[in-house]
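Encoded as structure tokens, the following chain is the form predicted alone, with no partner shown.
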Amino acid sequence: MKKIFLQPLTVRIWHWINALCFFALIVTGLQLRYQELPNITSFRTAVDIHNLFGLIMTLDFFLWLAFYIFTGKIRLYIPLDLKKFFTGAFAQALYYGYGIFLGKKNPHHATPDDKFNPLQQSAYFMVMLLLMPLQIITGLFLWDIKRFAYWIGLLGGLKVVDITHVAVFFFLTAFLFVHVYLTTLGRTPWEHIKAMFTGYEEMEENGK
């Protein structure tokens, strides 16, 4: 076995701050949307907590974006070779849907310059570069409706902004559950999770 360094400290710090923010925003978001659910806090407190963690997540996102842009690692999220991408995506889908249950090897072998398999790459591209900015923008508009009234109007009105924010919220929540499940598909259920603390993953000498 050999250890390979996949997760820099900056990425690991961002990841766990983001995870904490996701949890707080999901809990408070559900309380704000469904007030008939058991209340953990008062409505006003839920609003304040939601706004606070929304701000932290926004700052965390821009730190993540700056790190990946200035280090050039943003390319990890963008498929540059489409033929390779679609071929790899098909192989990865077969693995997740069929091969994994037969004990077959994962067709993708992570390296620092190629961390994500094609399905992960497309999912993270959509989440981090499309949905997260959309969620941040709509959340900012809902935070101060009067100040951003002009921009809210351009997007179709308050109802459109609110529905968009909630729809993305549900999608990101569903993605979180899938993400957690996929992290358990290493050689052991804790292998990938451990790597987000240590930065290292263990691999066989042949890269598998």
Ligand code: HEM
Second form
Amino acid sequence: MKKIFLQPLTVRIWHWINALCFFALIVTGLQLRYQELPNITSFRTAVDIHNLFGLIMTLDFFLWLAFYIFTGKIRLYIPLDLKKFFTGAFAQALYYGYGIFLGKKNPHHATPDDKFNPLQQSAYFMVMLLLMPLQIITGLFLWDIKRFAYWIGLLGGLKVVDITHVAVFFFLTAFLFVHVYLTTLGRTPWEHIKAMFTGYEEMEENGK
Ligand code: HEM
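Write the structure block of the form predicted together with this ligand for the protein whose form predicted alone appears above.
Up next: the whole complex, starting with the chain shown before.
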């Protein structure tokens, strides 16, 4: 067995702060939307906690973005070779849907320069470069509708901004369930999660 360093400290810090914010935002977001359903806090407290964690998540997002842009590693998130991407995505889907139940090996072997399999890469691309910015911008506008009235108007009005924020919330929450499930599919259920804390992942000498 060998250990490879996959998760830099900045990524690990970003990731766990982000996960904590998601949890707080989902619970308070549900409280805001369906007031009687969770009934955990008052409406006012839910608004305050939602705003606070929204702000922390936004700052944390810029930490993630700055790290990936300044190190040039943002390319890990972008499928540059489309032919390799589509054949890899097919092999990966076959593995998750079929091969894994026969004990076959994962077709993708993570390295620091090729960390994500094509399915992870496309999901993370959508989440980090499309949905998160959209959620941050719509959240910012809803935080102070008077100050951002002009921009809200440009996007089609308050209803459009609100529906977008709620729709993205549902996509991101659905992503979270699938994401956590998929991270348990390493050689052991905790392997990838441990690596997100320590930075290191254990692999067989041939990289599998
Ligand atoms: C309890 C909740 C969570 C757990 C247990 C978890 C677990 C993990 C693990 C083990 C990895 C490394 C393996 C991999 O790349 O797939 C990872 C990476 C990642 N997770 Fe999560 N995650 C959680 C919440 C979230 C949330 C809420 C997001 C929302 C955006 C997220 C986004 C990501 C992204 C983008 C990566 C790739 C990071 C990188 O290497 O650049 N995770 N997660």
